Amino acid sequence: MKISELARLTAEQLRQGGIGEARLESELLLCYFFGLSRVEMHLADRAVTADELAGFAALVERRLNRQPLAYILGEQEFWSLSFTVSPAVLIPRPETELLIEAVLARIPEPTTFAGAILDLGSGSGVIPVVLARELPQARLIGVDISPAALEVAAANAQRHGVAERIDWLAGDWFDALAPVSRFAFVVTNPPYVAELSRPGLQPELAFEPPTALFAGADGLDDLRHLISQSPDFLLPGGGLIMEIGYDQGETVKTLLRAQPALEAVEIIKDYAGLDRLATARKI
């Protein structure tokens, strides 16, 4: 058999087990088994060996159980840049490009700014990883619970070239800093996906870190913690911006609103026209 044709049995044997882009995966789980570029993989002629074979299909079984694909490849792309990432972490998701965005719009000199951000519950680190090659002058914390996230998380600064603007505490949430620590910006992508709906979640999830996905019945434990304690690490004028469920805005705006500190409440929306981030200013 001929890699050309493995990529088409592979394709099919994952279109009947239920995976989406089905090709796509095909061609990914080949490159990385093979060594190839996308290029290369379509270019090839040569035969499959025997024991090619048989490791090729171990590989496809892990997805056909639905592990993601991402901790198959070891990768995952964000904001056109490519992160490890391990089962210790989150899989970054193209949604979260949203918070990325809402910080720089609020910076009106991104080549200049100076100011100290803080990230809390980094995974393998991609908020602070891109905002520190996004804003040169910026300094970074990054924060998780996870020693091991925050492994993955450091080799990610290392890889990307921002390490030394990256300091990764390990802690929950504020209490991994001083008390006198204030921030520019204070963003976080939590857990909130409500326990009650883990039944009826995609099968992929369950190979994710749970901490990192639920909070509590209704999904907002870990949000009403951050909402009520991040007026005291912020400077004045400073932004607060979350990830926050599709359908958590209104709640979380009312949350906002109830701090005294915090003016400047608005719920964004992603490009599918569902809430996805919350944002205020500290008064």
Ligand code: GLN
Contents of the next structure:
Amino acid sequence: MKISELARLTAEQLRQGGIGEARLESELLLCYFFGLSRVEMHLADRAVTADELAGFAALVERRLNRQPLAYILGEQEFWSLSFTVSPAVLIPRPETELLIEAVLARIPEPTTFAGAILDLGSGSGVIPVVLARELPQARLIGVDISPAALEVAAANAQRHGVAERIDWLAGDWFDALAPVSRFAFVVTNPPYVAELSRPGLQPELAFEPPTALFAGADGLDDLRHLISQSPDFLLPGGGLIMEIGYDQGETVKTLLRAQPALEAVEIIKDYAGLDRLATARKI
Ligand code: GLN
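The structure above corresponds to the form predicted alone; please provide the structure of the form predicted in complex with ligand GLN.
Entire complex below, previous chain first.
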């Protein structure tokens, strides 16, 4: 069998297994397995050996068992950069690029901005790494409760040349910091999925760290904590920018408005028209 034929058969297998972008995933798996780019794969079609066939079948089996493609490939694209991912971290989602855009929209002079930014629950580190690249003078702190996640984050900072401007701290939200720390921005993509919705979720989510996804019965446990603590860690005029769940806008708005030290509360929707970010400013 040739690679091109294997691509077609694999796509069919994935489609029957209920995988949405079956053809694309088939090609990505083949490229990964054979160590080829997509262009190379199309140009250098050749016969597949029996050993290769067996090795590749094992990879496809993992995907059919609904292991996320990003964990199999060990890579996920975010902000047009390639990030290392492992099952120790949540796979970066495209929606989270909106959070980056919201931060950048609040900084009139990105090249000279030399403030400090705190990212809580960094996971793979995409938020601090991308902000460090977009804000070449900024200093960043990334916090995560999982040391294994911070290893992935630090590797990504290294990979993208911003390691010297990001400090990674292991700890439980603000407990990781000295109480005197004050930031120009506090940003976070915390867990916000309702525990109660767990049974109805895509099977792939079962492979991701539950602590990165779930936050109590209504999904708001961590957001409540972050909203109550963040005013103490923001400079006057500093910005709080949080990713939230698709239906949490109204509740989060109320929680933010109940904080006397915060103003300018806003809920921002994503391109699908769903609640995605909550922002506020320290008075
Ligand atoms: N957006 C993710 C999802 O839908 C959830 C990420 C999170 O909880 N921060 O699975």
